[in-house]
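Taking the form predicted on its own, here's one chain by itself in structure tokens.
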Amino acid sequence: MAREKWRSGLGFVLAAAGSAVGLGNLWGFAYRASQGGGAAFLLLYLLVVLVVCLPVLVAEMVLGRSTGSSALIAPEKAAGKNWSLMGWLFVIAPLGIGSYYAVLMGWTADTLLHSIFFGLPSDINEAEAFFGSISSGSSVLLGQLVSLFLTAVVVSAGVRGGIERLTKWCMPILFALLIILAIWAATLSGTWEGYRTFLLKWDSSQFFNPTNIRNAFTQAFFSLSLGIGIMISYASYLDRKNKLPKEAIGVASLDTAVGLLAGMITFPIVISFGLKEAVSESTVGALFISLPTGLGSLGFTGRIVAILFFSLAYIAAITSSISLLEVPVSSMMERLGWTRYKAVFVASSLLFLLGLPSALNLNILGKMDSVFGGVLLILGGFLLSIFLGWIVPSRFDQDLDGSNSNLRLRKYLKFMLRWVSPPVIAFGLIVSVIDLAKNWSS
């Protein structure tokens, strides 16, 4: 059976950007910036994206397009069976992330529906009681199941009829909601203080803080969906005319723009409603408890903002979740010869079962996020830089030569991929593992 192709280059860019844009941009950015001294975190994040992530993003796309294979098969097809374990990493990581991501999606959907039909909590105690109700018992399992079902419906419709069609509608809506909410946030009393505290505040010591370094790497890799096979899978549906460096820049630019726009929304809210301590302590608590309580104090206006914000969050979440599901689905189809419908059913069922511990225990969810949504992404990025930079560098050159990409840009990306990305990512990986182990043991 012929492999599907994207209908257009724009469809690919929007789908890839949709994967990159998720809950990590909308609230994780604010959470990590609040931990890392504002501007120091932002500068570290931008450096990691420009210096490290962009070459790796192109390399991951090259591996997918040049092999025309799923994330599981692509490394083996490019360099032999000795690299099959890397393919398994690219399947295990999105399964791990997707398992707890569906739980977060369920909480987001429940909060959105509650905002629409019942309004916002009147005080912090009511908010805590509501969050307790959606994060335990049958409610959390129902939210997880419904979110996985919606994701499965889109992925089962295929690349063009499902993923591309959804993202072409959702991404413009997402940006429109972001701009509307950013304009509204600019009218809050804490707007300038929020920008000053989180975006403009400079603390040079935070630039060398191990936790801040880990957060910058985690935010960059997670928000760009790097190192977990998503871009391999998506790029495998591309043809040779697409200029990957240009499209990688487009994806990274859209992702960074969403993160900054989200910051322009969340930072004023954090200051205006006195959520600074809550955000620093727990992104989950701030998003599902403190934020609804703060918006509730604004009456009808706050309710409308809450509906728009959680609609935005759910749209961002589902464009990410479909990419997480597509990785194991495409791998099962290619390795086992299954139909898309069968692969979607099995992968979705597996995600539901794997997500049960996270659905029933917040501590497990947090640890899953740290390992699968942090360390494994950075490890995957390191392996990709070694693989395309040193093991099969000719594949990188030949694929980009075939698409007539800018020669100077190609040379820059190749140099960074070989000589800069591996040591920098290795440093980030070592710091992340040590800091994570230290935090868990304390």
Second form
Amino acid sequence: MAREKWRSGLGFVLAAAGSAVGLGNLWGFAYRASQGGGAAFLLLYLLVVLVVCLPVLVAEMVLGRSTGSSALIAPEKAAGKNWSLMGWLFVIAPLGIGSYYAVLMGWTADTLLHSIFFGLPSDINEAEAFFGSISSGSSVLLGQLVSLFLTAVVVSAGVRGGIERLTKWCMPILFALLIILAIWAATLSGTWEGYRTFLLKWDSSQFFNPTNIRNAFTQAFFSLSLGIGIMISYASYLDRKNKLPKEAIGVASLDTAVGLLAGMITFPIVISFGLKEAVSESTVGALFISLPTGLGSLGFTGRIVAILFFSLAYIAAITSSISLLEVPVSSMMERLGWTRYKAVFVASSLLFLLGLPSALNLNILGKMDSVFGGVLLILGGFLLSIFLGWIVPSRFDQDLDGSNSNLRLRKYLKFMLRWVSPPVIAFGLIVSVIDLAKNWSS
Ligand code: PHE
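For comparison with the form predicted on its own, would you give the structure of this protein in the form predicted together with ligand PHE?
Next comes the full complex, this chain leading.
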């Protein structure tokens, strides 16, 4: 059976950007940026994206396009059986993330529906009670199940008919909503204070704070969906004609812009409505409590804003969760010869079961996020930089030769991939593992 191809280069960019832009940009950026890093967090995050992640993003796409294989098979196809373990990492990590991602999507959907049909909480106690109700019992399972079902429907319709079609519609809507909300947030009383408190506060000691370093690395890799086979899978449906480095730059820029814009929405709200304490708890859950509470005090306008914001979040989330499902699905299809339907059914059932512990226990969700959504992605990024920079470097040149791309840009990327990414990512990985171990044992 011939492998599917994207209808157009733009379709690929939008799908990859759709994967990148997700709850990580909306919730993840906000809660990591609120952990005290301030401008040092922002600067480190931007540096990691620009200097380390961009070359790895191109490398991951090259591996997918040049092998035309799923994430499980691509490494061994490129460098032999010894590398098959890397393929397994690329399947296990998306399964891990996908499992709790569906739970977060469920919370988002519940909050959206509640804002539409019942309105917003009037104070923080009411909001906490509401969050307690959506994050436990049967409603959390229902939210998770429905979100997985919708994801499965899109993925079973295939690369063109499902993934490309959905993201083509969703991404423009998402940008429109984001810009409307950022403009609205700029009119609030606490706007500048919000930016200053969370994004611009200068404290150079934060550059050496291990938690801040871990946050910056995690945010960069997670937000770009990098290092875990998503970009391999998506690029494996890509034509040789497409100019890869350029398209990767497009994806990274869109994703980073959305992260920053989202911060420009959440932080003014948090400050304008005096919710700094609630957010400083720095868990994802805190945002589900503080945002609706803040907006609740604005009456009807607040309700409209909440509906727009949570719709935005859900749209962003589904274009990411389809990419998380596509990785195991394409791998099962290739390795086991299954049909797409069968693979979708098996993989999404697996995601549901793996997600149950996270659905029932917030603590476990946090731990899953730190391991699968943090350390493993950084490890994957490190392996990719070694793999394409040192093990099969000619693949990088050959693949990009065919796409007629800018030679200087390619030389720069290759240099960074070989000499800069590996040591810098190794440093980020070591700091992150140690910091995480410390956090867990304390
Ligand atoms: N990048 C997505 C987000 O920001 C999440 C994600 C991570 C999706 C890793 C796929 C792989 O929410």
